[in-house]
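Here's a solo chain for you in structure tokens, the form predicted alone.
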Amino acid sequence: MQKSEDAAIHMPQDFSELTFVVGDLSSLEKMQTVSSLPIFSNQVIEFLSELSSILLKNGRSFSDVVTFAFWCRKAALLKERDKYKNCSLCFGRGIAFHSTPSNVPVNFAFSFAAGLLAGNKNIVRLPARDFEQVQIICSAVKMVLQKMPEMIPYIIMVKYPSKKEITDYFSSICLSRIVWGGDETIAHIRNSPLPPKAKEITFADRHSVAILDADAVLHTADIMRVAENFYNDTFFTDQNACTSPRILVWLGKNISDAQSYFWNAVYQVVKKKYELSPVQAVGKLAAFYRVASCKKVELVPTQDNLIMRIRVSSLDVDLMDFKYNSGFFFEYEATALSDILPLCSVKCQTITYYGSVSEKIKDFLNISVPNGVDRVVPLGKSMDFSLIWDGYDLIRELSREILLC
């Protein structure tokens, strides 16, 4: 068994509540003795490329699985590798323990792929909920491991309830801990100590903003495509992803006409694809009453409760404290892009945009230098994963570089 800081690490006596979905206790023991890999190693690229091929055949019914499969194609990974040509002596830090969110099905796959590409051995705590996407990806991983058994000690995927003893153990043997899932999850997991040389990367509660050019919306040749893209950014994950816009900021002229045109198209998509449960409907109403009791807001009349639009008269620093999900949106008509500055705190992750406003956003970021905002992407691209995420370069964060003089 591997040692850490000259002290033997002991497994928990009771692993009965731990379920190995990929790997087993034997592979966990091997993981602690096998060497880390160079970043973007050929065998990892071949592994992920083979995984991509299987998922493009078996996961077609889920767009998020297809997105992951497309992301880890060999050609795409080689293109990413070119960005790290100067890292000739960069290797994985060791074991990376990934705690992934329970409400975004495919997040775990991107996290473990980043850990692999950075050369690490990976223990992944899977979402607690039983998503079919998770089953499809894990089954594909096991199929590739049968073809490439040399990769077995580098990938373990587990499920377990919130049991500190197990988290303590996985934290004690890792040199990188990656925590997705919000402030409460981070606070809870930090009760489990890390080795002195371990690094922790956390992805805390964040919010995102959409900026729409009213004139571009009115003159688009395909409003339904715009609506589909917005649906993918928001309703596809019930706005649970940090990347999902919670507020729409409108710029330009004829904003009222653009809003009607846009929301009518979005409603058509939502009505066709989305199912709102009674508890979600009640939750949205309760969230509106909560914000209405504290701020000057107006509920925009809609056909039903599938989409709830709340018009706000100002962008206050604490507005996102009143956010909700399931199709709950604030709207604001801006006179200038600088109006959004109060929203761009350290809690702000992504700005999505539609229309010819990207240069304005760039100028705004350069001049205002907000404490937040880590990504600026076109509408429909908010869920697209990148190895630079939340301001972290995951390859560099999860690897170490040997100095050779």
Second form
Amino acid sequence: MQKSEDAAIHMPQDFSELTFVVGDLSSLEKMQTVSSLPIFSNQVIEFLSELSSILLKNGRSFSDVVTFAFWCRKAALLKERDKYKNCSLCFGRGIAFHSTPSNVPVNFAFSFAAGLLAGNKNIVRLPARDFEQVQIICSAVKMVLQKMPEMIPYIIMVKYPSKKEITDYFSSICLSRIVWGGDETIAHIRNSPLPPKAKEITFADRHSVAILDADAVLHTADIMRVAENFYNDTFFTDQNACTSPRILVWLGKNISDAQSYFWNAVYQVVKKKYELSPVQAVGKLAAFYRVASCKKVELVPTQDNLIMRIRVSSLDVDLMDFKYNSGFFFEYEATALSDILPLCSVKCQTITYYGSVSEKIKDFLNISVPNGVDRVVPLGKSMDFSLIWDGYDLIRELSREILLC
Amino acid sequence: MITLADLWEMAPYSCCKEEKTKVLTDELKQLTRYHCQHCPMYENMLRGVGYDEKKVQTLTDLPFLPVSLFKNLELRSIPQEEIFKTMTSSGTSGQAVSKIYLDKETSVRQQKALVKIVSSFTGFSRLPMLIIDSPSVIKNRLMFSARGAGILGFSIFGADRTYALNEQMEIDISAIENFLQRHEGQKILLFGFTFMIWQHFYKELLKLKKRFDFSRGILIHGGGWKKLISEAVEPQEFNRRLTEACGLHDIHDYYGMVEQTGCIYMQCEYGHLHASNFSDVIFRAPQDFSVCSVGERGIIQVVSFLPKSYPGHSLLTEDEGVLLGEDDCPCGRKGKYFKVLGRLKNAEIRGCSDTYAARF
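For comparison with the form predicted alone, please write out the form predicted together with its partner chain.
Now the full complex is given, and it begins with the chain already shown.
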């Protein structure tokens, strides 16, 4: 096999630092000779739904694993497939190299599943940290591969320390590079060149915004449910995911009543579930002073350091440069929804909302056409993965369509 | 009632709780107002936090700035042309360093306080001084690193200042031998940074099987235990081993930071760190920043009336410690005495961006 010998020659000297969690050197060689698959191929759907059933059993104790498993149920995938039924000649681009964030356990699985559904052969660089979730998912993948050995050349999962040569190598053999992990990681990985025909999808640092209708909050049937949802959008990821709201924009009449009702409930949830380390408490105080040093802001007194509320009287374009995590919230009382335009720069990813404001948001987006905002989702749904992410249709981005006239 | 002038005059550990609290509270309130008037960023910060001087009843009611702010912001209460020197913290490469802007006045205050504190341990005459470091540390005088500043600051207590390490940080045996010969039978001062002493002095002495007699020496060292804790060296162990290796037994650790130079916290004969007349320590509970009681672990806040050229008179450090008592240390010194437990542990924060994770 001439081809695989070529590949072997290009392999970096120090593969010793590379750990294969799924697959091995021989599957890496095979990967370079097997064909890509059509998008939403039956074997991929079968593979993922097998994976889903195993994870629904083995991953029960982790809500994020369950969420992933639920997402790749057969029925859910078939529903997704329907959206692409007009693509008759769509195939994976080739090898997709996924560099996944080191501090979100399950993100890699979504990235990988998207790559597979788009018909690609996938090399996934796993998070550096040893998350139990990663182990659970990887061993489930291996179990399915035993049943479906024909999928072996399509899935490789690796771990390696910061080693440019290895990244260089994977970059040199891929046709799509998917980079999670924010601006710094993107800058770092771009030191490794891609083949001319390859493309790159990057997930840069983003910020997100919550829009709350005060009257809807005051009249909600279940304020604790609202608080739980907000907790999942924010504290669950230390309020540090791209999707986590950094600012709450309040609409409506009884804003101050709604705020105390809302925060009181959120506090109860946070108090029960969240552990704030001393360094986070000091970090939040420093972040507050940093923004206060140059902007007109006001710290709203709270009972302790769990929730930091910062009232802002205007929405400046650079306000989000002062964002922080671990329960650090700007709050703004809007007179009209269009007030939020300065927040909706190209860096703005998700708007989460509570109350019947989605029509208003739609109008705002249509009229103002902000540079940013890639998702608008109800409160509590900010983390729900979708094949349309960050403004990319991942299936289309990771596949090619053949024109047949 | 004593005044600020009295605090400067009296012995550095002689002011009791009531008097100290009263005079420090008054002085720090005034300093807070002063910095508000002279540092617009500081004024904005206090407005943001809703500071109201009328509500300040005691020291602990004053606002405190996290020290990390000095890394990002140019915080000073003097115009550019009055900057006499800029001190920087000893950050490892790649990390932002704190920048502290000093004018003549603040610099003199720091120096005076340091003299009062240290001479109460070393005596008033200058002692022959052996610096356990390399002379290269103080070469660049434009930017004072914490290490360089420490050495220069302590140099005023020494005569015949001699470096025990060469430019390459290697132990200079002949320099030490000559130094000891010159001062045979005299009391001598040794100064250095805890980790440097351990790594480049103590360990080298062991390796070379060299036995010097420092039994007449007083060693003052600081700079933290972080690196040594990873080598599992406890303070008592450190002292014991040095006594064993070279007869040193008069050993004093100190706690201090570049953000509040001068008013260092010296360790007494009982192993306790002491606040002097020039500053105070407050321990705050991480969950709500409330004041901890004796024996309760907390984040260390330091207050001092020395900083006038920059708003660093009330700072929240990134260290944890515990208050052991006040005015009643068996060593006889008045004021608070405490223990430093180390740096706050870095949290592993979740999120999409890898900035917080160790470079992978």
